[in-house]
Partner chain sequence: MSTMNKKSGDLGTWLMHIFLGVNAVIMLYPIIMMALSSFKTNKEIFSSPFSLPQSFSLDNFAVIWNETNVPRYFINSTIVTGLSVLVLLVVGTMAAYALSRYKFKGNIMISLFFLSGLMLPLRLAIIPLFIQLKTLGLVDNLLGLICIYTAMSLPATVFIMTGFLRSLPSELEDSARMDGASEFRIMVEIMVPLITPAMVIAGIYNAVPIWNDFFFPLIFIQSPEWKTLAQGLTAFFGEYSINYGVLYAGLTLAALPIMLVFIVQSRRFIAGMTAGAIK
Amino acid sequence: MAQAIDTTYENAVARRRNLRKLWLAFLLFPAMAILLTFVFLPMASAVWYSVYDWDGLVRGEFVGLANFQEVLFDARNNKFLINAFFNNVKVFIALMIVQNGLALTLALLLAREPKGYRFYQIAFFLPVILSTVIIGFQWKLFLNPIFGLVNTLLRNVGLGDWAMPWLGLPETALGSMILVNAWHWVGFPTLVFLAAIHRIPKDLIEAARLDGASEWMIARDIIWPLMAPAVTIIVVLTFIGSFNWFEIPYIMGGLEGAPAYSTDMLGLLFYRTAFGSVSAGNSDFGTGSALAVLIFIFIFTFSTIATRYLTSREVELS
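Go ahead and give me the chain we just looked at alone, the form predicted on its own.
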């Protein structure tokens, strides 16, 4: 009798486990289908396209790594690749300093909960939820040299000598776009840093203040080390976003990275190569796909190394 009861109980437990697995599979299926359709299949297609020669939309013969060799070593492509790569590097460094530096400052100020800090949180995050396309066109109008808001304000306050075609000069175009991007996204790292600061026990900070530590010492020796996990996330996301940067330079500078390719990015170079343009000539899916694969390998490799290095230096709360 006892053995029959045990068998019945085990069967019920097994059925419950099977039902739970089926339910989990049912819940995961839509997400996995979306990932497979819009992430993994395009990645596999890019690798597949990169090893063939293409004549427009017509696939030619198998060429192996010839497209990769053309991207890296062809003189005409190489100069555009190097220029675009270093522009992306400039964007990453500038965003780390301007965007994330400002975000950390705002987070430290908001952590002290000044009057109206909830309003400030919403105000800083509001641009993040706006469409990047809208942001690009909006600031392109603001920076218009004739009727733009920026030059109009400069003239009205007596700084007319500073008015210039911000997007028309190689010296100012990329910097202007970086500032626009920083304005657009600064709210995200601000909230991430703020959440990390709120995670720190207030007793540690109050004890440091009682011991006579200045606000700078508290930020440097307590807050900064303990918010390292948030810093890791922001650094890696900033790197990925910087080397995937496409919308704002495309909208504000055009497909050719105007003026004089000073705002050219790897994403723009890929688009020109794969789909054709004045500088790249006719579309070349093979070379464009090879460039896309190289960009992915670079971003994935560097992000993985940076994540492991920064994670190893994190200080966890016990």
Contents of the next structure:
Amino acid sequence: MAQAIDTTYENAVARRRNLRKLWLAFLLFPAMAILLTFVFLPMASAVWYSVYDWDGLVRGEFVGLANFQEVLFDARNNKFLINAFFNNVKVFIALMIVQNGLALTLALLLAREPKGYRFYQIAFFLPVILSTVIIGFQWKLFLNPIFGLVNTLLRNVGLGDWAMPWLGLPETALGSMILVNAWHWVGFPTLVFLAAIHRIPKDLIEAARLDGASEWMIARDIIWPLMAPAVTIIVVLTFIGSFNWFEIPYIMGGLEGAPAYSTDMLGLLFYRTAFGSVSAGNSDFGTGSALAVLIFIFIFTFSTIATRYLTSREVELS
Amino acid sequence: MSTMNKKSGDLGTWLMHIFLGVNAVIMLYPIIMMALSSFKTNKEIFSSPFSLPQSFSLDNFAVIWNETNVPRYFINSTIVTGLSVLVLLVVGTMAAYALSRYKFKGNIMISLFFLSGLMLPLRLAIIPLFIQLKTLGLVDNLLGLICIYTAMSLPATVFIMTGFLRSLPSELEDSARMDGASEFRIMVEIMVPLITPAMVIAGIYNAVPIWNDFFFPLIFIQSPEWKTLAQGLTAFFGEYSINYGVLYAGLTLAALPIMLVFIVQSRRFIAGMTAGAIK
Amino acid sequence: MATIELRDVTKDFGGVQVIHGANLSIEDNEFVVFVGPSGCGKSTLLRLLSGLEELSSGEIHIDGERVDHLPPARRGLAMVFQSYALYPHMTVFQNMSYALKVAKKSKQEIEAKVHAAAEILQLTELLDRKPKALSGGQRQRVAIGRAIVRDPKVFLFDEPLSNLDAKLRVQMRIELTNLHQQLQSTMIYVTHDQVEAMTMADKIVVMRNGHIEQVGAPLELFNKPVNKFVAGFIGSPAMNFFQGKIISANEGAYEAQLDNGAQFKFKTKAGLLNAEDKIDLGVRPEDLQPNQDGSGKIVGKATAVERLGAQTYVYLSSPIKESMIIHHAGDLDVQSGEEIEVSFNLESCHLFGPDEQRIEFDG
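Having displayed the form predicted on its own, please output the structure of the form predicted in complex with the partner chain.
Complete assembly follows, chain above in first position.
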């Protein structure tokens, strides 16, 4: 009898443990399966594909690093690659200054909770929620050289000389697109910065004020160092966003980076290489994959370095 | 920055309000112009671009409703966004629940697995993804988009939900266990109801970019009947390239639903959209 | 109606043993308090009993039946948590009835049981409220009510009063004791507060570092602590200890000297102690008094004096910088900085040997 009770006991414990394992598997399996199938598998395949020759959708023979060589050193591709890369660099620098600089200023002002604080928050954030497609087309209409609102406005206020085909000139096209992007996104860093400022204990700022610090000194010496984590995130997100930039130039300048490739980006070049276009010729999955792998390595390396560096200057708010 | 100086007193405050006000106008004016222009005829847009429309005629909207595929795109976007977010929240919350509420071997490894998914830009894997979906018969199919969006947004969702679920006291769970509730019941009846606000935040965080995306449809959808709103607008722009009133009406219509929800729920929207960037 | 027995119960978390072979019997209808400093394993022991943690080895029997393989709800226990753990999204009624709902009891039965419990705890008015709208004391009562409706064999309490303010705590202490009288069921109560243990328990279980140090009635622990730890833990203010050593041992007759100079003689079993053995003499603050004819005298300088009228506490520092405290019933006119002589009677002292175990005086 005593023996029988003991086995019941062992079985019951084992059953409970198995049930728990089953339950955990049930919770985790769907998410892991989806992520593996549609994110990890394609990411790994991209590397795999880049070392093969491709004929349309059919994989050809193993070619080693030939695709990489073609992307980097082939005279024709190479010209496009360098042009697009430096355009992306310009976008990153310009967005850091215009978009994030403005966002920081707005956040510092909003942090003082002026009258209309809620209204300003909503106004600045409103474009953020809209699709890039809407923003892109809307501004394309506004920037139309003849009847676009921008030029009409300039003519109406007596600045007719300034009216120009903004998106048609290589000198102004990229700048215009960057400003449109800044207009679209500025609310996002503004509110991230604002949230970071609000997390700084009010006592700290009050104490600095009692010590006789000016508002400018408070911003520079107290707020700026303590909002460092938010700055890190915004810098890294801006970096990734700039080098993945696709929608605005695609909609406003087209797949070939019009005018005269002055708005060409790595994203557009990748799309053309992979799926074919006038300049890039037929669709080529091999060189396309190689280009994707290179872009990924570049973004990953630099965002990791930037995160490391920026995190090291963060101060913990205990 | 000199506007920050409090010593300049009233002048500083004035400058601050002028600066904020001008910015608010710059942000809002284009959107208002877009909406106003959607009521104008082509002739009006050329002759008096800045004035109020002569009448709030719905002709342009009627053209969209009767002659274009925009309503269809709208439905497609709703289906894709709705189902993606639903699956995301269910599957993501389940995984987050396991990771945040149970100690087990491999917990840290699986957490890292999800975390590393945050750093993979799926756009760059578009070629293998295309071949993969083609094999599965999911190209030119809304289900394909749903799969992609769900997978792409899962890491962030798991990350956000884990944070919220961790903050729940474990005594609640113990208490329900003492009350005899099964693990499933504890999750569904006790814990999940307590994180509904977090689910709304995670939902918005995912829904807005999915609704707005046009990169993946651009590559995966070809048939007009399966196009999403953002993608469909590009086709629509080609078709009506000279009828500006209709173009503005299309943009307004596309922007309207999300803007209305935003204005009513701005607090949650802002919390939701910035959820990934604020620790 | 339940007896509980723990047999060689152990628990380890990731290789670290936190309960070392606990053995304990609890009688039916007993009010048992687990007490000890934080980290002593008292809460873990309670959680093992409840089934919220799995045993590493050993057995638990309730009413003679082995239960350690059963899930919590099938052990016939109810638990009141430190944070109350009320479900925030449910009303008081829903909170109290949840367990019955899970057990698929009929609507009438649920209604009847919840109302009966609410009656006992004066919660009837509050049944439709959410926990957020209740005061701390009310939440506490709901947590208890939630346990009562289940009609458990044993009630488990995990530091249930620690979130209440001092006044409410005293009141709830009395209410809980009355409830125990009324319900006539076994209760196990975990606390780090020895005053709660002394006032409420039929039986106290003192724990330290995963070991059960002593089990006994409150006054038994107070009068005969088995070791130095229990002696220091039970009683407030804590017992004074003076270090010293045996200077002569002769067939059960011993002579000892404290480091502060006081000497005393005592008898106990022969061979228990040897010359040069280190000893500790424990003297309760009530037993260390000025102006009395004691068997040992110590001079100390008052470092602080608390005169409360009906009683006086004097903190003293001996010539070798030992600190001690005396508790005098009534007023005592001592000024801080003053030197006074205090003495103790050996019969009321507690002697601990080199292994810190109690040594019983003979005769």
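Rigid core here is just the name for the largest C-alpha set that superposes within 1.5 Å across the two forms. Residue numbers count along the first chain shown, from 1. Small disclaimer: the values here were computed from a predicted structure and weren't measured.
Colleague: Quick check: between the two forms, is the chain's rigid part containing P259 also the one containing A213?
Modeller: Segmentation between the two forms puts A213 in the same part as P259.
Colleague: Report the hinge rotation between the two forms as a whole number of degrees, treating the chain as two rigid parts and superposing on C-alpha atoms.
Modeller: Rotation of the smaller rigid body relative to the larger: 13 degrees.
Colleague: Looking at L36, what is the CA displacement between the two forms after core superposition, in angstrom?
Modeller: That residue's C-alpha is offset by 2.9 Å.
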